[in-house]
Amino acid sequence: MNEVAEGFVYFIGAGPGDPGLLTVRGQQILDHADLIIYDRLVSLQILQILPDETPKICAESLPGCHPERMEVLVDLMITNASKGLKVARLKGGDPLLFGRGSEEIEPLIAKNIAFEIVPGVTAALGASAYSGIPLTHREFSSAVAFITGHEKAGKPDSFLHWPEISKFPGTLVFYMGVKRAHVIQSNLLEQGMSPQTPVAIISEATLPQQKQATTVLGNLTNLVAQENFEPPAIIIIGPAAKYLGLWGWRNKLPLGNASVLISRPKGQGADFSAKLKNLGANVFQFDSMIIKSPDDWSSVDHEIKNLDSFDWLVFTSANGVEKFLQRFLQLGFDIRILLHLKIACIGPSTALALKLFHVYPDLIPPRHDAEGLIEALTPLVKGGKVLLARASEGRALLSQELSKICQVTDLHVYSQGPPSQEQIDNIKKMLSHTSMDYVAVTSSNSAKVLFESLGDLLTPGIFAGKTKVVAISQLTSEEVKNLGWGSSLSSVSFTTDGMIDEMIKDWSKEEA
């Protein structure tokens, strides 16, 4: 990617929620930008996929009412723009279509501050596609219409002219409208649209906690209030609002709608929720610690210059992987050296690791934990050198055993904090109202920390057997039980894919 100008401020549609719907560009900008400035409706899953370096401001904390607000607002951007910084101003759908964007970037111009424009997916796309109900439809609708259903207080003269809108050829999207429905709802019927027009209403699209309802035109204000919609929501009125022949594809999918919390640590659940996502589940993340580097390397150091010492190196984590190696990059080292040791992974997910740096292992053991490491090990390092990446918190299991038998060197090449209070509160937000069906934990600490932080909202679901735990080994399930959880379900491969695996065979019972 080209170097984001200085001196700038951009205007990002982060989309209606789902951190896969925001943009290339838009991800590009935000994870160079030195200010990001986002609005109230931006989804915490987005919040959560922001770099934890850069400083972040809510536009609904900053002072005033929204018209003071907005002065404030804009002065912000300005004045940091004016240092040179690259600006990120981050919107919910897209910047321009209801999102005052217009209102925002004027001020720029006069002040000759360089602005970009990045679209987003807007909330009305987002909804159709998530809920199934088309727009458009060759058969019933050819044009489509966006309404606000909130318009600018004390504004002298409306902009909307019933007469007009309710003899519209087409969909009507109206959004903000849930607040106002009585309104929407007696001026289309007082303009002589029939009340058995369809009307379909879908909150917070594009989340886990999507919900959606269809009715007529006649009962929607009772509809808004029986079912308690609440904002952000949008309302579709007419023929496409009733076509269903889409309606429920997520359903079809192995995982479809399942409410999925992944536990990984921060940076490493992208691929993993990635394919839970494929498979139609709806995922929360929750960043169970943080890999944090050495804050002295000499150690580290020490043991990769002298690499020709050793017969065995043996690696118990991804991260021990990528820590150890790219500080043997960074110190200017070939890969080849590497050529004279034998390479020993605990399983497959670290082996890939390795394979990233072009780097194969001559042993991953049959059982991917620290007991099956010590078995497959046992009889090759004999009075050989080992040395030992790893990871200053891990078990102390394969050093002690190993030690009886060989000369180890017990090298931390990273250390794992716990997660920041913020994503704590944030995630605890999410679940607040949405349950869990299954909650994915990949290591043994993660299933400590995921009980400590989180444990007063699971614990009741799983008690309930509403919410399942999905363990990564049988040494992981041991310490679900050890906290009190009970049994859990155990991927047999020690992967992830083994965990989606045993959810997709629970899944299937369930929907059965």
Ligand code: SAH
Contents of the next structure:
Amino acid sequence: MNEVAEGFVYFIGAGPGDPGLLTVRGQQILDHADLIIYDRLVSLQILQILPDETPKICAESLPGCHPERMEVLVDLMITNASKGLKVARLKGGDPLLFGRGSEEIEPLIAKNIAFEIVPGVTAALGASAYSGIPLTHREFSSAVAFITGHEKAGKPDSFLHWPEISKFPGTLVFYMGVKRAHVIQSNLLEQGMSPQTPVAIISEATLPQQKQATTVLGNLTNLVAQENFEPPAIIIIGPAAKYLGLWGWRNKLPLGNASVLISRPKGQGADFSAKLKNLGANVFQFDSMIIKSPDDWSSVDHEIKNLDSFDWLVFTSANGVEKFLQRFLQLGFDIRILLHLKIACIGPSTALALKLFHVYPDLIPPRHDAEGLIEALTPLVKGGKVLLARASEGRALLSQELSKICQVTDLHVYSQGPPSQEQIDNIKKMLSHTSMDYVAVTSSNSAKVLFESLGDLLTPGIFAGKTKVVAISQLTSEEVKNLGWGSSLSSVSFTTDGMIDEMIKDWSKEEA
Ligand code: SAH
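Since the one above is the form predicted alone, can you give the form predicted together with the ligand too?
Entire complex below, previous chain first.
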């Protein structure tokens, strides 16, 4: 009898940290999972792109230690999959490389639970690409070995045979090795490997806080101590390691190696961050606000079914566009139903979100705020019916003013919430060992929330002139001053491109 439950468990490789390295398949599953169980190794940047509404559990927060915790974890997957849920088990790097993936999969087979494995970019490959170390090379390395540094040397059942490893004809990549660098160094030297063999260490590879250094085998332990390397890090040993830093193409870019922390509502500013990355910056993001779907969609559904009766559809944020139109499509409506409607967007980012649905706005006011929208709409909507699809926390001014001249339905398609404590704690940990060159705030509110959440760690750098605040407008700059952070660089064009221009100008002075 086929006893396969309707539920499913997906083992997904999250890659080494940069969310850009998550596979398309992995992302698709994560967007629609009912429960996400992730490892501590999964980066903050990946956690930030997971849907806010999906329940998430950190595997390391489950009770007990290995192996009891493993039992709890497996039970959790089995119970939820048996209920018919889609469980995404998100693991760092590749799920089957040094991640105890098989220990989690085998019990599912025993219970007839259906599963899928989605590979991920393993740490060695991420570190190799992002530090410019070719793991193979026609001149000197025709093979690569991925080795755990964690296994105790000399234990009777050890799988690590140091005599063979030391003679390996290629590049050695040690995972979980920083805390056991002395064991790796002494074993390889004892087996006759040259103390002059090149070595590279890369921690938090592919993340903006990636740290890297190179030395020779005889000095490996010293380097780990001197530079204070902490896990997660990998150690690359062999002639390839001397390539570290040689290619250095990133340093030559206009914002080469500048560290930028962007504070903006979740889901916004993706192109801002992509442009900064393209210019060579290390970009950190702080979600100053999270976005939640309505608990009850009935009023949204009602207005969607009633769209015939409206003349104008007005959007004041990219999130509003997404939430409204995704629901519209989910209900099975054809986009041509919008044909009779005039559509207004508050500004270019909102219009861009709309264009992703292949819909073009009829109106974008020259001034991108509620006042600008009211001014531009007033002559056009008199006596008509307007549907405002926006956040429940939207400014009252817009509906109040428009209601004076037309019939307005203020429809709440999402609500905004404060940043999670988990995110704040993760960024605090990162800020305790990485200093920022720029803090970019895209609104007064995102400046305020950043100040309240992370001010204690950012303020000393700002006062010392090491960290500069970059504001999107003069108004936001005023807010920064009111918060006590002093003067900031401010975009003259009210756009994130203007902020980038200010940073480039400033960074070229710093570099000079
Ligand atoms: N399944 C993972 C490995 C898990 S073992 C993978 O395929 O990458 C955990 C070890 O992986 C860490 O101790 C470290 O050695 C390595 N690691 C994971 N992410 C890393 C990163 N971003 N930078 C450097 N090393 C990393």
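What we label the rigid core is the largest C-alpha set whose atoms superpose within 1.5 Å from one form to the other. As the structure is a computational prediction, the values presented were derived from the model and not from experiment. Residue numbers count along the first chain shown, from 1.
Trainee: Given a core-based superposition, decide whether the C-alpha of residue 50 shifts by 2 Å or more between the two forms.
Mentor: Comparing the forms between the two forms, which are aligned on their rigid core, residue 50 does not shift its C-alpha by 2 Å or more.
Trainee: Once the two forms are fit on the core, has residue 280 moved its CA by at least 2 Å between the two forms?
Mentor: Moves: yes, 2 Å or greater.
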